[in-house]
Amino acid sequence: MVSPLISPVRLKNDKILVLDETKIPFCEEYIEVSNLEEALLVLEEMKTRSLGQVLLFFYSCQLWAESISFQEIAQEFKQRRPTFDFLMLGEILRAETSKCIDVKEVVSRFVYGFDQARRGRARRLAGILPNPANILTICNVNGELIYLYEELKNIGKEVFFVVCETRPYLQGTRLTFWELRKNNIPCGLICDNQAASLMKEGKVNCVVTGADRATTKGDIANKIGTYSLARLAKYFNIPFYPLTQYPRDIDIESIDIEERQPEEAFMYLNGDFADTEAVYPSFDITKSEFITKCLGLYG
């Protein structure tokens, strides 16, 4: 099984090219980044996420920083995109090259790594989850879900994913659908709204979802709409399973929530809504309280 979406940031020579996931399910197009500054104009056009953004990092350090440092880049990045942490994998890089490692063979360790360790996570998972397993999972979690599904095949079990169509940008719609589908993965799309009601129903008996911050006591952040999903899945006793990468000793409400332009929450409508009122917190907070188990890349 492939999809784009698995390693949706490559290099090639001295360029970065970026699947431009705005544009999915229409066409696969990817945008050519030449500089700095347009990698940070990616980053904070929303043309990719999640995974996108830590491999968009990675290939702008190992191309641009004999001029700027990790750090300054990565604080470039946080400008832009701040509820997610670029100033820690800036640390990363700098405690590897420190040790006199080429950036080059840091940043190509730690792709052909993550690949692996998300591989790893999927199998984990598989084993924990029931059978069969109707999972209901928000926004997109870059190619992981086909890594489980594999798992899940591997060991006997049943699978059917449930989509939520995670608004305003509709990554569950456009992505996350769009990929199993084009993988023959059984599926099934749903309204953010109508989660509860299938809890309800017993058609989903578990959630996994994806983080973009952890803390080292179980707390996350995440896209918006998946706190709720975690309070429903608590009060329908169903598991609520985070994907999670390197957690950090701090307080999960110290982090800064990442407020969008609000004519995004109209991005679908034909009209003018620059001047009307909307709010779009692109994040929200769920405590360990809410968490049945994180599943961290490394256990």
The other form holds:
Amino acid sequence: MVSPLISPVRLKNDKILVLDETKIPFCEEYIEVSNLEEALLVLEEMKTRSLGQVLLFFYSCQLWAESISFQEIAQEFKQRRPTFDFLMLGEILRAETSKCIDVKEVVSRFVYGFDQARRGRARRLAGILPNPANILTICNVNGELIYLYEELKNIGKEVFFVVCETRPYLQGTRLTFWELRKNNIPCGLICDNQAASLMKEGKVNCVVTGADRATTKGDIANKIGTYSLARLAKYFNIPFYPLTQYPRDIDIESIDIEERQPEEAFMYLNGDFADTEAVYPSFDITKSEFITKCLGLYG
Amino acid sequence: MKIKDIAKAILIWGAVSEDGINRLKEDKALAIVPENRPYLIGLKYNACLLKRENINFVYCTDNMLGFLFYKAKIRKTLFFYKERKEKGVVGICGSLYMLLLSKLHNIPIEVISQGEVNFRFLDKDVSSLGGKSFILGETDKSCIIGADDELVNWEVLQ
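Moving from the form predicted alone to the form predicted in complex with its partner chain:
Starting with the chain above, the whole complex follows.
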């Protein structure tokens, strides 16, 4: 089973190839990134996100951290996408390279280790989920649902994914639904607002989402709409499992919630909406009381 | 607009009626207009109507409502229903989602009969947005879960 979203950003000699996620499902096109400014632009324009932004950061550090430090690159990334913890990624690189390990080696180990950890996490989660597992999900977790499907099938569990379209960028429709269907994985697609109705009818019995940020207390920040799913899931006694990485000992409320340009709230709609006031918080916060269990990379 | 600029707003869901317009005018509060997928009633009908009536509003997608409740930006919900039944009221797709979120955040809900929608729906379910399909294959279209009207029991509205 394959998905280009499992590894959406790659190194090619002294350039970075970035899968343009805004063009999926209509075409699989890669943007060639030749310098840090270009890397920051593709990040700002949402050409890549989630795992892609992590890989973009690491490869940018590998290629261009001669005249600028990891932390300075992290600051630049954070300015473009303030919710994600690029400063922590910079700290990981700084700590590892201070042990005299070459940055290329550190990045290579990280990329391989991260994929292995995601597979391991899918295995652990598969053991927890019910049989059949009718899984509600939102946004996109870069192929990890494919890993989860394989692990569930390996232990003889039936699976059906219900994907929220994830307005306004439609990551659920364009990325998750597309990659699941591409691999003939049983799934259905819904408007974000249909989630409660499906929960009430018993058509989903667990929720699995990503998490852009996590704290040691078990709170998360993730794609807008995640909080609603968690609140509703709690109301209907449905378990809610976010996939987390690198939890920090911080107050979740201290995280910057990125607000995108208002016009992006009308994404993919034809028309002139310049005179319509809009709001677009890109992420929301879910407290631990609404979370059944956070699935970290290693436990 | 930024989240910090929103305060004590009134959320509207479903096609706003004349009665609803009058209440919004009396209240003089900022209205929150979610898009109401799949039909886009919020964008294609409510937003136009409120603009014409000079009622201040801010538009958002449906999945942003939870965060607006979480941030205590909404003080009242106006729910425009399609039909009253013995067990509850029938509203457009997503009514249960919005009403439960209102209830879970202790926001009062006013139930009002909906207005008459006067535009042709380009989208009947999640398979398209503004008439454009983001689903590639015909077999994939069979995976669409229908966006039906929803019956919301009276218990939710209490």
